[in-house]
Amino acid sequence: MQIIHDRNPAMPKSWNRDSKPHRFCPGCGHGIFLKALGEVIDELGIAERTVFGCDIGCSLLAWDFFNVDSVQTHHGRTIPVVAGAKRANPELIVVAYMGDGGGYAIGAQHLVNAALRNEQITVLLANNSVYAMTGGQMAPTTLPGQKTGTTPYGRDPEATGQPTLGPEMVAAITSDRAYVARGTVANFPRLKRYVKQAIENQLAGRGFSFVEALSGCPTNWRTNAKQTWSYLDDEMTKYFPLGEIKVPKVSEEEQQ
């Protein structure tokens, strides 16, 4: 088996040295995502105590990308996977890595109670508008107007509500520990900060730490390059506004 990373500079350090590249759709955010955590993961010098959990749906297709601790859980899962892991070890950094439909439909409740509960642990979530790995269907991020499988006339706002603003709800309820944020894969290096913000929030033993990141999906969007690129730009970002959300409050202590 050929060391992939060995031969490409940019591959991550903790990618798995048996891995082959990713299975994802071209043009897929989540390989970008993926990358930037395992960039982190590699500056901090972390993998030996790293546990990732991924959650069914695109996400599932990572369980083996990482030469770290890795479980792939049921749907909606994976938040009280990695939190009762911390729970039992608190010297691990966890990691949920999921879709926005495993965190904001089925996993809703994982996300709302975990964030309540400021659980020392990190979540990962890629939106992408849709159930990607199912055919396309309407998902809680779908856009007005968005034709899906499920909503071939585009998404009914009166009939179906408004799409979830899932780090925007996160931010309300947590502590003034937490670290939110929403970034895009058309902006890797913005991305990867909010990523290292977050796994640093964890490092520090501060609380909560949640980063959205704006994917496309050019299989079920039916969109070529230009116009998915476009879309994730122009269209996804009017309604989801990027930055940081949420900085945890941090003492003259720690400051110094």
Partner chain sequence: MDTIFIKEQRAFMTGNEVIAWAALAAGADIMYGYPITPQNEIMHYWTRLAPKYGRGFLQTEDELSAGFATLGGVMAGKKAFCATAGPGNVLMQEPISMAEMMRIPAVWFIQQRGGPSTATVIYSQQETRLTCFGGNGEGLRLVYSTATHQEIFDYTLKAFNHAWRYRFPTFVLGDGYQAKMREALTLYDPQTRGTQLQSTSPMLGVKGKVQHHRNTFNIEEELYETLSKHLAEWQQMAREVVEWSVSGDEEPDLLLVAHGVVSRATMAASKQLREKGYRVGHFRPITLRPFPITALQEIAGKSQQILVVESAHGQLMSLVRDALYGCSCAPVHGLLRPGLGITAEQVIRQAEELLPKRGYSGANHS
Second form
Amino acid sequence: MQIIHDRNPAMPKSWNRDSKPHRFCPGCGHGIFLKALGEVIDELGIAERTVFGCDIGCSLLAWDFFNVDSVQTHHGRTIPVVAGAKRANPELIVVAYMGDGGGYAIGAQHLVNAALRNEQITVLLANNSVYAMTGGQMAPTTLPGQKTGTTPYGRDPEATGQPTLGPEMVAAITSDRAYVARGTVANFPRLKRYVKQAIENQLAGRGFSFVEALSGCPTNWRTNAKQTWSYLDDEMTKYFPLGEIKVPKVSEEEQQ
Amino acid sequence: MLRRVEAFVGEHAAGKSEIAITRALALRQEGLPVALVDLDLVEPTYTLRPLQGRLREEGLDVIAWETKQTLGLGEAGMQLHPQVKGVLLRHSGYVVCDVGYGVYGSEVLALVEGLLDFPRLSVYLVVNTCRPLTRDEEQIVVEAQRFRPLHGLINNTHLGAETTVELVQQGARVVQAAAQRLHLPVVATAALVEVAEQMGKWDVCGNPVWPLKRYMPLAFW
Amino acid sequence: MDTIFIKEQRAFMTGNEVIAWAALAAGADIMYGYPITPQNEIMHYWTRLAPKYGRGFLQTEDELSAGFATLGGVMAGKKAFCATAGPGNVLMQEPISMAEMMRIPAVWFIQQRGGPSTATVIYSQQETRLTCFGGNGEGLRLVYSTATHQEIFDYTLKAFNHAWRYRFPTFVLGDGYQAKMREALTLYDPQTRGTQLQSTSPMLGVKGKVQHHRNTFNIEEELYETLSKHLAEWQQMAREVVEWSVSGDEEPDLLLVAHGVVSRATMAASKQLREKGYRVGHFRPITLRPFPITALQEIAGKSQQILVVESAHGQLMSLVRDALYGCSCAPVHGLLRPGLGITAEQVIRQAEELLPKRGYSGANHS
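Switch from the form predicted alone, shown above, to the form predicted together with the partner chain and output its structure.
Shown next: the complete complex, the earlier chain at its head.
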């Protein structure tokens, strides 16, 4: 394990210092996911062209998180907003950032159809298995048996279905030009690699890219640090397998 | 008599229904049995549907929905009236088809069983040169490519109540020029009765003038 | 930009087609749409014309997406527009609310249909209230209600220009009847008539400038401050854009009030009633939002009675009553036919029941 001696680890240049420290709860996964995005924006040198879209729920707390153009909306409509912007100005690199409620429930039609149309956009979705900002209700990704505000006796899959497998669904409906992966905030280097691949797919003009990140919500899970990591690593991965699910075919021309 | 089928096609609001009615009534006045078929699958308004009672009184066999028979009119396009499908099998005289607009052009005729193979089928393109997409020779030629088969053109140039003889004649020249490039005849120039009376029997290019009585203002909804 | 109309021309077409041509002439760059009757031909004609003039189109998965993608297009600096009707208009209140809050100058075409819910697709003015005040907000919008094809053309040009000048979501409110009706109009390039097209400015993607746009606020005061600024700017705009037409007798026994397609019937009725010797006035709001309050108060103050005529059950009437509250003693009657067509004859019949017998006209004015 590498020990970091610097007390102030480098903040991505694309982060907006004025809005730091950020507004997420201690232990929240959003900061890690957005650090991955920030470092990728820096490494690819695309801050000037990037439009960061965020949704309702905790993701909206990131409306001024970056030193890049940002737009905040709600209900998963972040996808059509950035898709509309990309269609109007293809020079932009657009990212729609949202939670599982926005992407898999109230805005699911936007995710499905943007993926089907192979929109030249990147969707980053944090899966923390609850509606967090509204106070911890059942989300599409809530695990069977998991206690939430609206499943006080634990989620019953018979009555409410199984957790949504978002990346698997997106992979099943996209063309071979799409990139789809599921990472976790518990493995930063791998998550960052996925995010980078996703953005690069858009930069190459290949098409839709989608990364889900398993993300902790200690506040709504009522877990301490150890329990949080354990829930992420041991419980969530039982239902949500990690890894790249779809890697786009790259033509010989593109390889050169 | 030999059965014949005439179908009127063209742009949205080109005047297809109006011409179809005029033509059907003219044939009926010659004593021929005439069926008038509503093949408009797009437009819930300005069609034969609301006029059929009146047209039946004038002796036409109108095949169209009654408004009260329809549900969700215009919501999901129009349903095909079942009798349309077999009209060629049942009807013994002239069949005049009012074909609605749309990207499919004359493909709609495939919905009438046997029609596209029917030997005496004439498909006529109705053109109003006061519509921007058919305003000149070039555009009419492009528009005509959408319709196959096509047997002739009809000049229906008008501006509603503002129509003048000069306007109709100007349209006749444009349509004639386009028809020549398409190697097709101009079947007629249609004009409102008042205008047609001033024009006489033939337009400036020597094509017959069909006097047109307006029915469509009564047809809305 | 390509020349759309080489010279002015009279043309004969439907209202939906007029919108497609007018949007082209207004310099619209891209349309985002979703099918719903009776606005479909706007998309049909836009998709035929757009590739010829280098313009864009995207058909989305639903009206929510069409509305939000329109906002994305506008934020990227393009003249983007959207069209819908009825239940689609209901869904679009969500993106329209965002446009109000973020001051996104998107243009919407609404072809009203019968309601509530699925209902019918032709004659209706039942989306008056929805189009003016839908959404969770204060109705910070600009709504033009057209009555003729020429107006559809003219006000489409104006809608794009005013949207981008004032940065409030802007509407051209028609109906299924106007959408399908055939009528002659003059097509023209606005610049040949001295109307400059308003330039656009992107909210996203401007080099050397980082812009953060949000709908969310931390504290009530923060929202209130933003909203107060918007309200003040909306009021300022209202003074500059409010439009109406008034005609007929200046001190009428009966003032007819109608908007949109219905005003064609009331105008005809007004003319015929005056020919019969009645003292009749006619007032038509052209902007429904802002509503021409002062102008209506002025004529209403000199009117004995008011008859509001609409193809809805009191949506215009409530705007009229609000405008006149405390300013006019004239009783406000309604000829309210929700989702039904209205003819001049019906208006005349109703008016004659209200009007004093001819010959006595004016007797009780002094």
